[in-house]
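There is one chain below, alone, in structure tokens, taken in the form predicted alone.
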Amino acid sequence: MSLITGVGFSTHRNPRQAGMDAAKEAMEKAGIDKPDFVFLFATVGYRQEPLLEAVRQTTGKAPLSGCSGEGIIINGEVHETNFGVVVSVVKSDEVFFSNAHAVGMSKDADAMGRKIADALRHDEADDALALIAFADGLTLNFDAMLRGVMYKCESVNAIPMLGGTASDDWSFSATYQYCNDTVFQDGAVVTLVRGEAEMYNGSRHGCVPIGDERTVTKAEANKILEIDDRPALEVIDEYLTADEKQGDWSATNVYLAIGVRAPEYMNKYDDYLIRFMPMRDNEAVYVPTEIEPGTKFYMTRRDHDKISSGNQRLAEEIHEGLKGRVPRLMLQIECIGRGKVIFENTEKQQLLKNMQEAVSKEANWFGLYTYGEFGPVGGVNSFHNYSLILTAIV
């Protein structure tokens, strides 16, 4: 019984040379010579299609899931460019992994989430351990998806969610997702990990809370209306320096965001679940999901020293549940929101550096920068902003 992986990464600028390389890299470290299954994460530099049609080629067209991202992570560095991209492979006989994907996102998320639970079936596989998504950052309706793709199982927790949402270059035009030979936006592409083996992961975000709390007095699904009886954005507007009001909303947004009273069974997680506001129009600022009237919440703002502590802390329960045992793959999904807009790159690099050594020195670990995460508290599939959500398996 075994499970074998490999990394590999390139930074070149040719789409078709760069996924090749990362491709054989990968299986040279893995030592195979074709795998079961494949991850792959790219910058938006590339064109998207050669890229993967490359890598397709290289792995022998195994079964292949992924997206876009602002920049990959990979064992000791960090590299944020329009130019960057990693292959992770798995060979095993004892943990499998089947993928499918659906597009709608925008129209019905429950729907596409639908779509994607009758293709894997997982509600059917009593050695599930996860599902790993990867969906669309800017079109995004948490809830509703994770409905839709649990709609079989007994709970939407029956099974843990884990992964994020694909992103850009920060111009919040468009996001992409890798399904197999396809190329695609508006959509989720899933994973389900199943066999013998045992994962572990957890979650942390950097923020906090400045001002009053407050309170969502209007909303609708993922829209937010009024704030303390008052206009939305007006309420808003009041936590903005001079220059951020007259400043484009996808820079001032990256240090701003909503703090959610996080419920009791979340209480060794924080006080506060993040909501990034991605997009704001005339009337309402909006969130990757659902928000009822009523919500309290407060205003909040990253923070360097928590996210430092955050992430060393995370790390080393995660080296606590592995008792000396070293990850066979480690999965890094980070907030695009906790790299180079907030820690100069040295310091980004060593944060990276400390917390992979107090894991293991020797796992195999990839990651991506997103517009959001996945990850389960307490037991409860949730969704994060400004987070780092880390995933071994054993």
The other form holds:
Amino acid sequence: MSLITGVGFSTHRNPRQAGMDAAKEAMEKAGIDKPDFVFLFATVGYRQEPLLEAVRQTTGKAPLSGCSGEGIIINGEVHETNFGVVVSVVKSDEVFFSNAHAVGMSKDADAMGRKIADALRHDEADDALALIAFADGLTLNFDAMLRGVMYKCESVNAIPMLGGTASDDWSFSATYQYCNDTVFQDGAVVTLVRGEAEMYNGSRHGCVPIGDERTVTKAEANKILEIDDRPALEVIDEYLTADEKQGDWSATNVYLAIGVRAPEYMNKYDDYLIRFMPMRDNEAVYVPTEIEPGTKFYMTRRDHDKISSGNQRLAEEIHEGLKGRVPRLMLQIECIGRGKVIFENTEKQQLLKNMQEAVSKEANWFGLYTYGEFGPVGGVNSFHNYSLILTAIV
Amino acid sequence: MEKFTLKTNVLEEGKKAPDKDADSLRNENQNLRNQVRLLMAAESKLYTLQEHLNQQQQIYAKLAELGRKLNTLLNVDEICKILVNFVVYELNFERCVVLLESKRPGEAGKLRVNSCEGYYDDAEMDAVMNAEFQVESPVLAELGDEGTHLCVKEDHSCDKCAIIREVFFLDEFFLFPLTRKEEGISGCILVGNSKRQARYQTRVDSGDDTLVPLTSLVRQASITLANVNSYNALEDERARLDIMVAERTQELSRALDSANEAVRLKGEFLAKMSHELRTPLNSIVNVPAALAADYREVDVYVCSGCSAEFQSDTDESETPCPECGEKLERQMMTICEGDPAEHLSFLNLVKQQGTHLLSLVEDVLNFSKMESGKITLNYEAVGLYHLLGEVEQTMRLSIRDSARCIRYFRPEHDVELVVDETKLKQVLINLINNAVKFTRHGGEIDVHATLSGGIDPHVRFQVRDDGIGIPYNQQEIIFESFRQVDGSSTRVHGGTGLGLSIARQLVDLHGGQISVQSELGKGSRFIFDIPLHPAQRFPSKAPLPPKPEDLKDELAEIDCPVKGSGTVVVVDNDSSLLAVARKILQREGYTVICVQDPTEAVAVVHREQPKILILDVQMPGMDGFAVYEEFRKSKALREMVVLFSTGDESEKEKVLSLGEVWLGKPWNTGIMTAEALERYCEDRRFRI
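Can you swap the form predicted alone for the form predicted together with the partner chain?
Expanding to the full complex; the earlier chain stays at the top.
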């Protein structure tokens, strides 16, 4: 037995019914009675606790990792709805999954990461393939979390870290992470994948720079105070229409992001690393990673065509890497800003189908719309916004 | 840079254009941008409206489908479950609760939760399912009419709403009444959201998009539930009638079984009675025939001169008397060739069988009277000792030859009872006779009478024997009519099977109870209680009971019969009865004049002025009372004792009211003794 997987989903509005239906379907498709490990993504219209309870009961209390999202992705279908749940089950005697979680991201993301590292002990695994992390999308400090999780390893890039941040329905009010029987916030759950398998991973964003290059002239951690020696908010407002200026920032920030010039090792990836600005106050805007004064960047906007072509290209690259093999499981972490806010539903479904056909029609595929994405670029574990992270396990 | 936005392009292109043209182009460009923006906004709005319309259309289609489905249902629970599911999973509210009038006893006017949806926490679910509301509660009081509702938004605050928020975990809600025609509120539907989940649900507001489907749903629910209630009420009524029919059928079936059993028992009874009556009749009919065979008629020649008698088989009528030579006269004479002792034995047998036949007939007649409710008690004051003495005397004569020992146990003090003496004696004699019947020769029978005080004072009579006993499962049925422990045609013990039934009915008429304790092979104990009248609760001042030695004296008197004297006139249209009367009374020492014609009887009585007149009541032409009227005021006849002879017990009272003696038919030979008759005469003289 290598790796057996199955994916099931439900859009039933009853959380218990939805959880049970999705888990049952996943196990039926896998042809197993009890999985070794379970991934769960669900949207925030559900009461999370009864949903998780139903999945746990149905899957026989198998270890579980997951988080909330704005929508779910399965084979041939995207459901950006408040009521959608996808369950992926795995069973293998060659590939092994274990998980750990901790809370306290907003207080000390490094310490939180260390707790996870102590529990997960991935530094001791010679056959570690990757870490799949799901973290709170509202309180994330990626760099600090990464440092904590990797504090026992040779470097923060010792093991590839994939995943993304939990999201809600653009309300930025609460996101949820799941670990086994626990639903929690302001934390992260990390899953260690090890054993005899291969993992292929790629990422793409779909943003294009607009205007002139800018320079961060004053910043504190992830807080940008000044750009080109002017108040950061004044500079940003120049990129906005009158409606966008008057609108709610949580809606406006979808249209605008920062494109930091990518380092040399990322030249195969793109020219820019995208950072969106989830929050702003009276004096600054905030980004999900730390940013140093002197950092050069462009303001960017998402580009419909670039997203489409980028997705397709990434799928083809994965397919090439697989060399004709059918992946056992495909994980798609997609930015919330690349869904229905930019694509009409039919187009979005078609885009997904094209991508899935390019990789493999037979692969079990599941995914989630997030506020942020994790994926290594050029061997460096990186945080992304407005991006697609595609991972194949074969 | 792979691509630039239009805005950026325009700005860059603008830098290259002449100022005037640039302004013009900028303005034009701005206009175009504005138009594009308007077009896009309009298209977006149209798209949104179209989506919204599609959603509404879907909802109304589902509502129509729901209506059709509800119309096919008859189960209230199922209907409520469908309603809450529709609200939560089709109309997209977070929670829905249906409350209906409680059917529990003593909960009129109370609403209880029938069904709810959207509660996924067990504690919340339990709390909601146990919630209740009074129809008269303030929040429901406002919702009297169909079509009204309460809309409470998240920011609304009032005391009436607070309780619903608290009990049903809702921060915003609609409250719709469920109504029945002319019956007011029969329930309500709560629809709403919690604060935590409200943003993902259909919000509570008064917009048509929200209210119209909900109102339509509630109206449909009201109609459906009212219809189902009516249907269920009809069904309940039908079920009740079915049960009644079934019960009545069962009752009729039982009655039929009972009637069949009664018919069977009566058939059995008739068969038994046929046998029981024919058996003594066999002796009564055949013994005289057998005895008659011992009698022969012979010719006797009597001398007309010396009266000498000569028996001869040849004709001697021409032969002179050998004694005196006178002529002999031929006469017929009956001679008995049998053994006189054997004849006496046969005559006793006839008497015995006649007495037995009489008791059978009396049983049947008594039972018949009881069945028709014609029997009444003639209450009179009677001493307990006296009663027992009467019974004892009767039984002594009855069991003279039976070789059973009967012992009587009296209470320490006598007490006066107000009872029908005859009937009570009948009960006791019946029980004692039964005991005699079912006790072996030499067996013992005890008759106890004890007084019991307390709040329900009574005399308890017990008749105990050491006979064959009664099986446990038969102990109840022996008091039923026509029942005997052994009802078979091969039974050993005879009788009508009515004796105990009669006894029970007579005891019942006295306000008492009869029961039996018995063990097979060891004997039986029949017990009956006769209530004491309040005035009888204390021992009477009656004379002390006769002592055994006194009884011996009485017996001695019985053994030395009194001889009668004087004339007795017997009036009856039955010549055979007159013959018997003559025989009995002559034996007792009386001169007997028998009269068949009642009109002649009046003259005879006036002429003979007899000591005793025995007068049949029912006679052709003139009844006994009419005859009696002819001389009742005659001073010359005031010492005459009149015995009215009748088989009709109902005339007893009338007879006694005349101050005369009632003589039941057939006659009790105990009464037709000189001793008894002379007592009546003494009593008459004493009264005068």
